[in-house]
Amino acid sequence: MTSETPPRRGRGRRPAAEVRAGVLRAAADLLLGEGIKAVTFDRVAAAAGSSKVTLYKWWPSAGALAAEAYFTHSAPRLEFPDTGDLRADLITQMRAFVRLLTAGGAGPVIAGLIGVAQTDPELSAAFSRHYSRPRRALALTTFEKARDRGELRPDVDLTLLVDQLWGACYHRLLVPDEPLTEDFAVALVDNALDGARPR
């Protein structure tokens, strides 16, 4: 071999994280293309060139899975701003995860997801864990962060200001009565932060 050559990678085992970001990457593929009922072990396995035995021992379910694969999937898509100034950020971030939900397909899957989690408590936990908590300890952060530059008012529920926002987008998804859409998004914004009383 030359100097000029380079090494030629063993055909030892993949390191354990190359393995599972394959894993999120094949889970997140079917779950985006065909639905929550199209991850199981069996056909991520065969995706990600892996094993099942692999795959039991890092989630409880393909449940649990598809759940840490959305959120894999959709993090970097709903970062957060933090340019010092609350409402534009709240508008752009809600118009973002507007957007994933209605052109990004998302919803569908957000949907699933939540559906599913009402009676299968591993994926309800992962979830949790993986996306819903984190999105909302997000949320409270730049929340605070405002208050603190007095944006809010000292006495302001932040946990019912997350619910208020995120939560109607939630119903809207769910219960489709009514349109959900980026001007309905930017609406909760100015309606949380200025109330609904007279001015």
Second form
Protein chains: 2
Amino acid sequence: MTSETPPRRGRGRRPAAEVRAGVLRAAADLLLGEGIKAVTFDRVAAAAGSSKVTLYKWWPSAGALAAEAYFTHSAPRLEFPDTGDLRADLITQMRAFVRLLTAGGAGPVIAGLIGVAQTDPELSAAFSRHYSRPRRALALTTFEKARDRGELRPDVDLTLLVDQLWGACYHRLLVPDEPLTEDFAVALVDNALDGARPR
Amino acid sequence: MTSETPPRRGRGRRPAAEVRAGVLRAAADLLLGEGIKAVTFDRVAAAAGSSKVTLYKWWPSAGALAAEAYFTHSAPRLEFPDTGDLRADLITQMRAFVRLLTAGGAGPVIAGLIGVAQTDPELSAAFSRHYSRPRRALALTTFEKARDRGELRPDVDLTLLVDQLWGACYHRLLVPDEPLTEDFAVALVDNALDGARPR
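Provide the structure of the form predicted together with another copy of the chain, given the form predicted alone shown above.
Now the complete complex, all chains and molecules, led by this one.
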């Protein structure tokens, strides 16, 4: 987005980056506190002390704003460790991910985002751009390094591992027939690496 | 639409099971033709030549009716082969599943169902009862037989395999950053059985 958004009177003196960060924080607070339906341009503008015109300029829809706000909120909680031991690093990351979705309360939020994304192309695009694609890229970098260290077979489709690990967790989040737990996360890592047939 | 849609008079004489099947067929037609938002009690009742009162008696919400209709429609297309070779049977089933979601046009339908389920507890419960739990149970039966034949390690969490196979496909359906293809389905089966680390 642009950084040269012009001031609206008075409060326009704040730098655009600061205004933007404040809007994202306000949107994240509404999203985490009350869910996706609370993230409207009206309510976010009021909470952030911004104008709706500013919001319309930066985000194509309230859904797109919500998706970016979720990413901004969750990114620091989802760092990818790199200790040189793929299994240990994956278990650390996946447990943190499951904790964020369960005890951390982000589960219903991200389920709501993905739910609405099925009928809101703007939100779907924003979710992809600001959340799921960057997170896929982080995981791939980790997998490539591990492959270069000999921890993964050279012929394995690394992209697919993302679906078999985080995708499996999203499945339990969105179709909650079985519990989403840290033990499940650990077992996912073990099976993705070791396979289910006898060695 | 159904071919034997009954006259509006005298319909009470039809057996309940027949009426029920007709309503589910009409709901499935609307769902597959126009999407989840088209499945309202008004439109289904009109299409099936039934009364809304009858529909309210049988289904707690239009979403619940849609979920059951989808199950009724898809079940014959998702049979689980049992040739005694787990890998081959999984590949057959998973390819049929991906074909149903992509070329078969069911992808947007099931994505819409799961999407709405995030904010519609009735639909979520119906989806679970009529679709996802029965399908999980079918897969588990297959896995248990394969384990008894020695094709799976005795210590593997069989429930988790459902998430690493079908769950991974739902992930690509709902968060479409990477393509959902039959090749992907085959690679999922191989990795779930063989694992990604060198053997």
